[in-house]
Amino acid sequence: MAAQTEDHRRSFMVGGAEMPARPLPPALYLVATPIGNLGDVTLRALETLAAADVLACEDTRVTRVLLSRYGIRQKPVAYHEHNAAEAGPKLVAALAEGRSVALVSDAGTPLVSDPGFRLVEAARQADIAVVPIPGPSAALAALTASGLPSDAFFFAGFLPVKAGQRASRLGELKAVPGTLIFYESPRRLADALAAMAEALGDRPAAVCRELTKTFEEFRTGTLAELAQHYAQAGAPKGEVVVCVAPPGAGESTDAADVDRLLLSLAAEMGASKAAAEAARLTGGRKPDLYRRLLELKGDG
């Protein structure tokens, strides 16, 4: 496994200024990279990428775009699901020799829907330090902007392609007491949303597309409404994250009960916090509940 040469200048560029990268202690570094906007990378991530003896990535062509943007002179090596059995032991050997290895995925946080966990497992078994370098995550970006409850959530990754297996998997997830987060292929999106509506019930949901990119989009509605939209509009472009509300969130709640709950909560806390707590308890949208609370208080 090739490492940086002695004359390799370990540095990166920020705002036109060259920044030196300090040497890294031997360890496996899991480096989160931008999910779209290259400006979302952290300074610590850039320094780690520049200083690592070995940089492993899913697709060297994708990673080189990021390296070029920040003037990092690295020669990345490929590590992905198709070569993990061969490349993984070489990376572990490099770590055992006292080198620093940085691992990145094409976008986001390594190990989320990629084979990096096998490398981490092997490093742990070899008593090699594993260091997370946190940063962007499509799943968390979608969750926080979806308007759905975020106090408890479950990342379910990609659903099976075959209809029967997909229905079975959704059946297993039906009772999870938190917001569900899925990655989905644009061309399978309409079918997946329809399957979710059938298996989970017609819950509130959000389709989050092209996160942090120019054409970022959040479309909300019930699962059935979203399924119908994409069946008619066709497959969208770009990468997609689907967030689905917890069980019970789609059930109708008597408006008078919601009003009483809002006023009761508002007696103990501020309006914004009361709306957030009501959203958590009822599965409603915080902005809607906040507006309703202001109306009830005569401030709307």
Contents of the next structure:
Amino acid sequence: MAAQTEDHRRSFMVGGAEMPARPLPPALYLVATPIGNLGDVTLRALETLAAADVLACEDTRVTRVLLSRYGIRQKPVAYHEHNAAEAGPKLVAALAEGRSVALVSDAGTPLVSDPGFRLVEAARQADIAVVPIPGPSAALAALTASGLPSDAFFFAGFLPVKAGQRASRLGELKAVPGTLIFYESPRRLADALAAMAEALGDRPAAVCRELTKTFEEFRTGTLAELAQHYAQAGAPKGEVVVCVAPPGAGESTDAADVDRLLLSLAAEMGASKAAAEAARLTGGRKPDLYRRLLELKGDG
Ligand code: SAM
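Now show me the form predicted together with ligand SAM, since the one above was the form predicted alone.
Full assembly next; the chain just shown is listed first.
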């Protein structure tokens, strides 16, 4: 595992001034980095990046941009979902030898829809200290500026790509008593918003795009309005977060929702399995739902 050499001067530059980076106690440091605006980095994050014996990152090219902006001389090593099985044990071994390891992802907070969970789990199992260095995350930036309730929220990450699995997942999330936060690909945004409107009801929502960047944008409306907008306007450029208001904020929870759920599940699986899944998601009785599905399909 590559590490800093003895002659490596541990420092970083802020506003033209060179700041010394003090030695770090051995631990795994989870360092949050900017989600677009390179100014959004904490002094503690910079000091940790400069001082760590080993700096592990998803994509060394991406992280070098940040390092170079702040004059940090480091040789980052790769740790990403494709090499985690091989790179993870090497990082744990470096930690076990008493070295400090900093982990960053391409942007935002590591482990938040990004690699790192297995490494933290392994470090904890080996009794190695794990230290968060908090900072930006697109989820919280979106939530706080969305205008939706922020007292309780649920981070749902990326939805499944397949329509049936997406409908099931949304069915599970329907009763969550807080604002829902999703990461979504711009290409799938219009479809995902339409699926949310169908499964959750037509709740108020916000599409938060290009956070902290030049073309930052917040578009608010109901899920159906937003779905229609993006179906017409096409996939937006850049990165997006979708925030959806909690239940009770405008959605209908009538039998039509259950019918739609049954039909979308039946498109992906047999009638009996669809009825069982709908029963699990809605709390209804499987025999009733099975009968209703047959009626809807004209077989009942
Ligand atoms: N770990 C990151 C974090 O803490 O936010 C998230 C990484 S995840 C692989 C990438 C997703 O985060 C994007 O697809 C998008 O949904 C969201 N995202 C990241 N940066 C963003 C930004 N500047 N504006 C809007 N969404 C962003």
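Numbering follows the first chain given and starts at 1. Computed from a prediction, not measured in an experiment: that's the story for all the values here. Between two forms, the rigid core is the largest collection of C-alphas that superpose within 1.5 Å.
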ask   = Under a superposition restricted to the rigid core, does Lys273 display a Cα displacement of 2 angstroms or more between the two forms?
value = yes
